[in-house]
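Form predicted alone, single chain, as structure tokens, below.
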Amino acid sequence: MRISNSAKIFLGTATGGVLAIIYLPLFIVLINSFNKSMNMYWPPPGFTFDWWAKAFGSGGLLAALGTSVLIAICSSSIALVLGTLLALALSRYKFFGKQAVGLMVILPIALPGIVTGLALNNAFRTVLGLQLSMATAIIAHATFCVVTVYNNVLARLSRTNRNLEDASADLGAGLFTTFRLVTLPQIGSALIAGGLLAFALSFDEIIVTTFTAGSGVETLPIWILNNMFRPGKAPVVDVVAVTTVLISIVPLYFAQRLAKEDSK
């Protein structure tokens, strides 16, 4: 389909405007992380690396970073197991309520975070009688991280050759042997992509974390929220925000690369 020059100009301008709305604020945060002024005067009166040195010399900040990484790794690991099992069950078997189960698996990522957080908070504290801790935060993150793994694996299973699995069964291989030698190699890249997306999703989550983490659990997004309006903390918070963006980009980049390679 051919597009006229005027349509190309309009689409290019609209695309540029949307990208500017999305990324210009991030660029301002990046510039402010080097802003010499503690009060974030704009335009910056000068540039310095002092805020970066101060940020990565903070023990509390590094502890929050480690907590975020640990929660993201644990919740992603849980999501990999549960998401893969759910995708296998819904793609390979027929049973009553299959469509309802598929909807319930996807629903947590569609619900507002505050609703999910409040529901899990009530479940942990009143129904189960648990004290909020890092473990409850990990479980809470896994509830929506499982969706990314499930979607990736389900899409891959829909394109795999089931005849190979049937042939493996005909040759006497058991269920787990068939999965390990036949199914897993076919869905391996989808698992990696789903795990990376789950990690990125968990790493910068704040709403659900606020409702489900204990008082002594401070993730990097919570550290940003707690320090945003403290005197003299604005430049350091900008540094942490830039760092969070950079860390989140890495798994998203590799997940996209895997998706492109699989589509070839």
Second form
Amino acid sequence: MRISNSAKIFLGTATGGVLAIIYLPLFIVLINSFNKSMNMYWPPPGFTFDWWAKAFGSGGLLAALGTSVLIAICSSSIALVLGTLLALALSRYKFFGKQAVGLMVILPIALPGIVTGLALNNAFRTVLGLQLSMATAIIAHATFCVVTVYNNVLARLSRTNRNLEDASADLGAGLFTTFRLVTLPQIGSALIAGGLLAFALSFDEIIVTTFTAGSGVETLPIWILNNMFRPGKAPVVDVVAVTTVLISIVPLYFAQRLAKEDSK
Amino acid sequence: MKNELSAAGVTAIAVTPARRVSSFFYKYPKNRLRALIALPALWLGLVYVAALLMLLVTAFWTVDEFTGNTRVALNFDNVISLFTDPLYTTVTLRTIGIALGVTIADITLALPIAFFMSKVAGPKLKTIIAISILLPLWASYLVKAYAWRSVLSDKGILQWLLAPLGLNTPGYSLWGAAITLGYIWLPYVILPIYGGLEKVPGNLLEASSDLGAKTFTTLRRVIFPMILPSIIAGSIFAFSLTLGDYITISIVGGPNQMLGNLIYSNVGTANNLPMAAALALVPIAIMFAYLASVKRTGALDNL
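Following the display of the form predicted alone, present the structure of the form predicted in complex with its partner chain.
All chains and molecules follow, beginning with the one already shown.
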């Protein structure tokens, strides 16, 4: 198949155009965080650093950031354990119901977030009679984060050499020693990549959080949503938006690099 | 035996509890699987699948008119009203319409980009584009919706750009919501399709043209069937995520509602969990039907 030059130019232009559209709104948010106008007027009448100073002087905001980080750390830790165990089980054994287990892992992200959120809300409140709290939010986040760890570890395990584990056993190492000295170093960077992805997924989540966190639990996305419609708050929300993008993109950049090194 | 080994220079291994556990699992490999899978399967089964099943059941329960509590009493009213109440039918059809539109638009935009990345761009450019598409994918969903709130606003950049052409921004409307949703899910559609195209070997395309096929024929009869599972995988994201959305529509959709808003208000202000559960059956049923119908294509392995 030959791709004509005009087709190449068309495809290239389309790609460039879409990339521009992908980045334009994000740049607007960045610029608006310095926009003197409080109402997102374009072009900006002038620039100021006030909003940045204001945002980081706000106690509620910093508390929300802390809550988000705490929930993300707890839920990605749980997801790391569950996802790794599942990946080990599904990569090494054939068993009845294997497909069902595989489906169970992807279901929390394949179904809309509102379904996951509502199902857990209903289970916690109506069925178990629990009060919603930070713990219920962590349980919910961990549930949909399992899949990122699972996918990363499974992909890595499919490329590792199982003979090494058998050799380790032949040389007298027990299961735990083999896991620590042979398996873990091989899947280590996949764990880090999966954990970082899980962290970012949890950090940005809003729909499931709205349904499963107690009323006093304010994560950063919930803070953004609560303040978005308040008059005069738009510029501070811009600052927070830029900050969240930076916080979630930096770990992801490293996760990607780890994943890439792995595939080489 | 032990003495002989020591004499041969082999150190005997101390029988610690860890060693006992280890030996047990070597002896009974099936238990090893059970030990690995027990915790995650219990978690996903008890926390998630059980919760989903309970949700199905709750849809048929009753809200006590006096106490406002949910009561266990069989009641089909909620599910029936899904099909009879004009509010529910209108919003459901609107939501499905937007989800379909967003999905089709995203696939249409994603195909040329994925194709350019995979078959035209050199290795370096390819990496740059892949990273440029991936990074915003992980930028907060909320931030992206909020970004469009600025873009679409009456005094925003879109109005500023369109005004000289005699056009107006769609503003906060269903169109605004559809554009924003399409924007948010686009990277989720591009990446699987790009992954699918990367798996199409170049020599297959050469073979096709050697056998006399024109470019379009090769696209249609060689490439398309091979990347169909990836297209479907991408569509699952765009479709499912739009189907359940209620945040984007409240940010850029003006007063309009989608299915998610109805579910949300039944949980919050109306405190009618059974009705919320009944409404949630709609996206669940649609997604399960869709997942089941595409399972054979192998699309689910591309998620």
